[in-house]
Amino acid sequence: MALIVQKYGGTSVGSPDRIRAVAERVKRFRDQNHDVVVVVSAMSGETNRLIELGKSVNPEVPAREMDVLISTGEQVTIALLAMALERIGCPARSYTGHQVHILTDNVYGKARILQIDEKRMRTDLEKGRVVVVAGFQGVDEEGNITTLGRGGSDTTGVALAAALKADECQIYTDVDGVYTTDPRVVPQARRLDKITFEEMLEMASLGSKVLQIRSVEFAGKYKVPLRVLSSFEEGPGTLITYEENDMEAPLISGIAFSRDEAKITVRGVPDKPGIAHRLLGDIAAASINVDMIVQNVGADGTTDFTFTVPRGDYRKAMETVKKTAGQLAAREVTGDDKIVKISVVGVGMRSHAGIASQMFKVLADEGINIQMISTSEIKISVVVEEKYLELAVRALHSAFALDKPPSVSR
């Protein structure tokens, strides 16, 4: 017997016939002695709908009353699972965040969890019952319903799990595990059966949309197992799990990728301390992220620095950019939003050297020109010309062997 707390995105609980569907998979697992808590998102949609209902009646929405609106998107889900689990003789209660007080801060739209009363859960679990929450929302200590952002359901579920001191939390989507990299992209790709909270991470921010970064953080934190299966097909799905000593580490676990990439190259400013905080500090002013930074040395006095920003974020970084350029007499100002950035993954490198040097060169066979490198413990990214995308993802992944298991790979 073990306690599984379980999750169902919108599209797994995107109609009556779906929520019927993933009702009678709670209670298969009920059936086998598991007590079981089960989060859910709102129906595939239905947050975006009451988004733009919300604009229709104010364009200017204020953030409160939004997330007041878009909350009520999980309570449908709720009651209605709880509804068809009932109906199949699985009791079960029904809670929004509010009942079961997940208190967070109160920023509106991308509020973080600050604690979890589970006394209500671990009563109803005591009672046989299954307990069906409410994801993406809270409440903070006010009173006032707030929200965790998009792919919050997948944080609500990790905390419930850390809270509960769960055995293990399963996230249902549409996808049947992680894999190398994205099978659209190559179809080879393979299934991961394992892979760690480190590299997980890593992947989730490098452009792997299988799960949401926070909900990997709270996990890894908490030291909760997670697991990532299909709420259409039966199979394992992937563990994601901390690194063991007797763990079969790969060199390289998998390739993400991300279009979503702008470079912005300032030439010529002053080589002087306080140049880079002048130029990056207007932008974090402008509530831009910045993800890579090259900075040359420069011989006459000048140097150049480079960096990306979020490619919607292009035109505004570049116009505020240009005026900082301007008060510091930089030579000149340019920018590329045609760039993705690749990288591999993997534990591995740990404990290997030249994984470096095998990407470029397998970049460099193809004809492919490196703009921008960065590495971490266990990543090397690059930026390379955005047509260029598919046939280096491809490249890397055959050069890795990606597509066998990784007893064969090693």
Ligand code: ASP
Contents of the next structure:
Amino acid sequence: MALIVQKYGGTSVGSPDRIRAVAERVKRFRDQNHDVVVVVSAMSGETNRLIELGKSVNPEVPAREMDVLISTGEQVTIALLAMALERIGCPARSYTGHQVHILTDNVYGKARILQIDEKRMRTDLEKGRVVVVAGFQGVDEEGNITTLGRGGSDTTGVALAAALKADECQIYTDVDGVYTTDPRVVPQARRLDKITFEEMLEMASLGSKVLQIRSVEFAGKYKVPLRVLSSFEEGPGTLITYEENDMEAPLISGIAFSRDEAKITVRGVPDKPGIAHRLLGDIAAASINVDMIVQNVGADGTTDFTFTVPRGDYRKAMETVKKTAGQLAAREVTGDDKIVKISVVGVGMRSHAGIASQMFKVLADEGINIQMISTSEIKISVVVEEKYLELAVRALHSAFALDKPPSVSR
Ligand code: ADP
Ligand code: ASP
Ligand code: MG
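Form predicted alone already given; the form predicted together with ligand ASP follows:
Entire complex below, previous chain first.
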């Protein structure tokens, strides 16, 4: 008998039929005497609908009220799932984030979980009930409702598994595991039986939305046994492993990409100490995250600066940078929000040189210009024009033989 936390995403609870199917699956685990805590997302499309609804009433929706609004989607699905479970003879109780004391900080829209009090859930489990918890939401110290950022139900699932010291956290979604890249873009993408935690962390942070980045961080911190599976079919899914020095690691495990990118270039800024601090400091003060940064070698006492920001923050970032650039007497500020970031990820890169040049050659052969590059120990990222996204990802996927089983690719 094990304690299992299962999280079901939006598509998996997208209709009454699907909710009934989830209930049947939960019951199968209960019939094997496992304790089950279920975390659900809102029905697919619901969170987007609520966001638009809020904006239609007030385009500058106050962040606190937006969280009150968008957290309601999950309250609907917990109730429906608990009803579906009761109907098939499986006692269940539904709870909002507040009711099971998911305490977060007070950053509306992207709150972090600080603490979970598992007592109430344990009491229910002891009574043989399935506990159904609303994903994506929590409550701050003053009792205000908060949400955890898009895709945040994954984090609720992993955080509950950590708090309850669950034997496994199962993330049920509309694909049957973690793939070498998004199967919607590359139909030849392959499901991985397992992926290391480090690789999963990179993939998630570089744009693979199959798991929210914070859920992976949480899993790593508490070594939560984590598996991604399909809610529509049976199968082993993908296990996130914590093994280090996996000798069998392929060179490249996956390709991630992000469309949520824009870049800003400031030309002709004085080449002297403190300039990067001034430019980027003002951006940070506007709560905008800067990702890649490139500074050219200075000439004539001036230099050029390029950096990327999330696409949604592009306008605000441009305004801020133009103001700072004016004060610094920079020559010009230009920007481009039709760019994407593509990254190859693999722990095997650590022990192999030449992956970067191989990647650049594949892109060159396709006539794709690389605008920016950044590397870390286990990933190489490039920024390219948005229109090349699919072409670049497919070309890299086949060049690194990701469509073939690993034994063939090595
Ligand atoms: P859920 O609503 O269940 O949370 P999401 O839409 O958030 O589901 O995440 C699942 C989606 O993630 C898949 O449908 C797939 O298109 C996308 N995805 C992106 N990268 C990958 C990847 N490497 N492996 C699997 N799925 C991926
Ligand atoms: N419903 C929320 C969203 O769409 C949380 C989630 O699905 O994980 O982002
Ligand atoms: Mg998701």
